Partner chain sequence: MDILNQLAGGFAVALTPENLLYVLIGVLVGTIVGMLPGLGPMAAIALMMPIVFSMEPASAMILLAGVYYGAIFGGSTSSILLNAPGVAGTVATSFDGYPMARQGLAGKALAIAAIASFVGGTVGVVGLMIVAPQLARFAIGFGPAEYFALMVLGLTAVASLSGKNLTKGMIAAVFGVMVSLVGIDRQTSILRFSFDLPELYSGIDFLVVALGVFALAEVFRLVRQRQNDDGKSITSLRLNRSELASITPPMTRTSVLGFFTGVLPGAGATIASFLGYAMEKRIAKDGESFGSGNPKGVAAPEAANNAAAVGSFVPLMTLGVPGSGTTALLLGALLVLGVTPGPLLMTERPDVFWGVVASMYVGNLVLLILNLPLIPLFARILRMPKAMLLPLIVVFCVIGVYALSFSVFDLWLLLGFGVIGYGMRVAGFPAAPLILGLILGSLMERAARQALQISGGDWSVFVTKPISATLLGIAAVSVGLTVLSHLRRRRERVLVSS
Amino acid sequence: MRRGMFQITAATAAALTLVCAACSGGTASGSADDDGPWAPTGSIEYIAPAGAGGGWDTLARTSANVLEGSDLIDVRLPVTNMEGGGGSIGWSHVASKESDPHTLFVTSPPIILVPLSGASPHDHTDFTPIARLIADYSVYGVAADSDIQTAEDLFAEIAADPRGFSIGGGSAVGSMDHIAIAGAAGAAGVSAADVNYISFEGGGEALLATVGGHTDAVVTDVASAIPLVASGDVRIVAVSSEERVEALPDVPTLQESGIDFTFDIWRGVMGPAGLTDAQVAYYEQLFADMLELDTWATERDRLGWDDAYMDSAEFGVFLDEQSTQFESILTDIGLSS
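Taking just this one chain, and keeping to the form predicted alone, what is its structure?
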């Protein structure tokens, strides 16, 4: 999925954020009194609310490097890792920066899932949506020396001893990686509620736990897995996309393995509550322009991402819809607060 023909001007973006303000409590609070175009006056604190090596960290550092190496921006975007609570530590920090246009954070489904499961006092409505950027996918893997060779092998092992067979993931219980393995297990005929999911602070930690033999398997995102796949430490047996991903061309989808389940991991950028229309317009145009850069395309393809751009207004509506959908899923597996 690519951005294709979609473009948006800063003026149009500013107008559309007013629509988003009616949809989510954390959207832009600016008005027609804003004094024209805005631009940052200093470095932008760019937060990955997890440890190094996971999907949030990878997106933050990749996009920061691409932007700083371009002529689109003339200030720095230093990345800060704030791990803990499945993202809630980082979100609390951003919530304390209300109206600060020099703070941004990368986000994905846990911004909805973690609050729904009762593990964070902040949800997506406490922040300003800037732009959805990409779609990533879940991968299911084992250590290279594991006897498990296929997705069929993996789910047969889970079915044989669902509580004894452990699967590590880089998000909190009830959050993104847990949903990805529970949903796939359910489609494979294993009770989703019985899956022995072990939460780690980021995909990097989850992968290393599997390599070290502390868990039997791992569920994470494509980009997080690629370094350990390349080093020969991890074998990926399936991916949650509808079609094989370019970065892992030899890995079959779950559907190819007879498991009727797909799962997209969208990722984007948000800011504190209280940003003005002009500030939102600047940032959504910045990221829209970034997606047109050749340097971005190179990194995107290397990491197995698909462009999936939404402006601030569209992203806000999407987040509200996802909240309704995920609440239903969590209720099904007994984890909704």
Second form
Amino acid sequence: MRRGMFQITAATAAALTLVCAACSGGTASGSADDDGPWAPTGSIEYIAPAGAGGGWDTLARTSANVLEGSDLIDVRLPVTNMEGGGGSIGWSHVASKESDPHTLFVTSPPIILVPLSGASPHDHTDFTPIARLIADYSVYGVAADSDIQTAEDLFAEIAADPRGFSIGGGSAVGSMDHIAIAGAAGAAGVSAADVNYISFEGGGEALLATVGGHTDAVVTDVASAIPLVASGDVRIVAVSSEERVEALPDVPTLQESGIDFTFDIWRGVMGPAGLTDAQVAYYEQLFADMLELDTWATERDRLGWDDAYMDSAEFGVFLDEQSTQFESILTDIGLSS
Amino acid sequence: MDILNQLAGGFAVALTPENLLYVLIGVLVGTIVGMLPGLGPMAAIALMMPIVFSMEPASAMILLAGVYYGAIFGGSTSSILLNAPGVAGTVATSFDGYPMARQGLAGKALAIAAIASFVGGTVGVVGLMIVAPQLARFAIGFGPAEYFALMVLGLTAVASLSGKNLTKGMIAAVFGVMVSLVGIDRQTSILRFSFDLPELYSGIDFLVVALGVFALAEVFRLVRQRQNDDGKSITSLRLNRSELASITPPMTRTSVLGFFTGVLPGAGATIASFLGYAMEKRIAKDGESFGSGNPKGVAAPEAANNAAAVGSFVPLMTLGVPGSGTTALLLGALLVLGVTPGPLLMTERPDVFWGVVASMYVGNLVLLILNLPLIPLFARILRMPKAMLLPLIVVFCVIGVYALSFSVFDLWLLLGFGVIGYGMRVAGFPAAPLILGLILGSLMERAARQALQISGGDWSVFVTKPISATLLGIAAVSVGLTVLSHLRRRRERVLVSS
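Form predicted alone already given; the form predicted together with the partner chain follows:
Next comes the full complex, and the chain you just saw is listed first.
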């Protein structure tokens, strides 16, 4: 069907392209057939489905700056912030741009978690995975004066009195930090539904509540925890990565502590549905090349990220796996609809 | 004197020509974005991020901090002149500032706001300098139970903001609380009052409501008002000695209150300004005239919000914990620049900590010098004929709201709240309690549920924790006094009529 319509409109499209070369309309893909290589013909709308200053915005602006400052691409990637609905406003916009190769957006676990909670009509299957770029990890911490020294201690305490042991985190119930602790608890043999997770407004507030003795433990990301770890106010007992992280070389992973669970806060890029293989291949290569740039390495290290590249196919499989895993954790917690 | 040595070191950083220029640019940009609703310090700082990444960390923070407190300083201008608060922290300033402007005292109101902002900012910096590390410990003492008690205390201000009719004030406050609950509930991930509209999933932005019920509703009222008050004369902006003397004690008190409120990451400038306003209304002998153009009602929130803006640097720099979206951006900038804020900042990077502290002294002075001469210029805006001024305010509101998230839906909300605000005025419902309920409602609910979740559902946690019990006690006394005075007034009225 689509192919047929395309052929009929091809002539018109060719004429139109002359008139509006800079437009990012769907028909712009007419400049290449499906077999040949593709390249963008105009500026790329690069969407951060959140406000300025958050994780998505930082990734979008950083990667756009690195790309525009390199010779990898000669069109612009203006970043557009589409705030609202935990991402769903931006996703709806991208979903309406089907087959438009001049639209991209940055993504992370909420693309799976928000739809699972029922707060977005679109989920990751409505979009084309382009590439996974970086990863960040969860840490499990306690106040410096706590008796808990290891991950084993932590989960033993939780198991002894799950409802009485409070664990603060910076994200909403059913979102990243909650998944990170509930999944780990499940792997440690504690019922995920029993974990007393308290949602705070950001990792900082969650950390302070633990330092102040208001909550018993905290789960947050590495970067948020660093200041209070450096000052000795918080002790991190485990990290959710497969291997120890550079910033916290003395902290064992969950797996080292005998808990078979890993969790990473991955970030990547997706496009609208209906992109051709050539278009996907172009972007895949673009982002793979970007990760090799020195300018990227500088930014990445400054922001404390780890490269975690996956190409489109791998990323797609990974997203499906994540979806299954998150859904089962959410079911264990008792949140899945 | 160790502190003086370190402060001298800070001034050595802040007074280099380069950094002086950054302070100047920062506060200038801040003043301008503060005046324009919607643009706000957060958007301005986000836009400046790419520039500061190539700067020295101390210079970068001096610049960005200038934007932040400059915006709180400048936000009062549109509150006073147009009843359109530019930033959340200056809503309370409009309660008395706008009536003053309507009475032809715009110049004076702006001057009071500028002086109070300067005093608040300076008291805040002194506090930041002397007690920052100790105060960080004070902030840690606040957990969910304590925040709940603080919000309850804040809500008692409804009594002060209600004017003559306490019942109508309470109804407005409850409506505000309801509006604050719209969107995804973080404690359960359940959508509330969102009517399946994705635009409502993340709640209704404070600014949409504030501009609707204050600025837009006022435009509607002025349109309906037949009599023409074009070309209002603007009296001198000079304050005489007795006026200065009368606002000095309120400014001093609310500066201290504002600073301590700002230090708490879960509170901040907006709550500080409301607490300051309510406190001074209660203390003042002429408290009855608060809300109808009392200069103290301008001085109190302005001193409090500026002190709080500076106070919020305590948790940011000494704990690495931001208290608001704007300070979260500042934290991000510090991290990117390779500076780890936290308890070690003062010893590891004294140039950053003391440089920023010293630059705040300079910045506050610059703001005062910059703003005072501009006041007659700004005040002149009110001389515009109504037919030009009102459309201008509408444009101002629409751009401000649209700039929030580029959503047309928000514009319909703005219009809706404008109509609601106008209806409330006609029916005699005060708008200020609605705003207070909106600010405190969701915060209070969240804190209460967090506290109860931690305690396993045991309500005694609110009274067994000393800070929480004290705050709730003050709130109870405050409510008790209000009820008593209402009863007394009613009895007096009965006596007079019999």
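Residue numbers count along the first chain shown, from 1. For clarity, a rigid core is taken as the largest C-alpha set superposing within 1.5 Å between two forms. Since the structure is predicted, the reported quantities are computational estimates derived from the model, not experimental observations.
Leu104: CA moves less than 2 Å between these two forms after rigid-core fitting.
Remark: with the core as the superposition reference, the CA shift of Glu205 between these two forms reaches 2 Å or more. Once the rigid core is overlaid between these two forms, Arg244 counts among the residues whose Cα shifts by 2 Å or more. Once the core of the two forms is superposed, the Cα of Gly174 has moved 2.7 Å between these two forms. Per-residue C-alpha deviation between these two forms, core superposed: Gly189, 12.9 Å.
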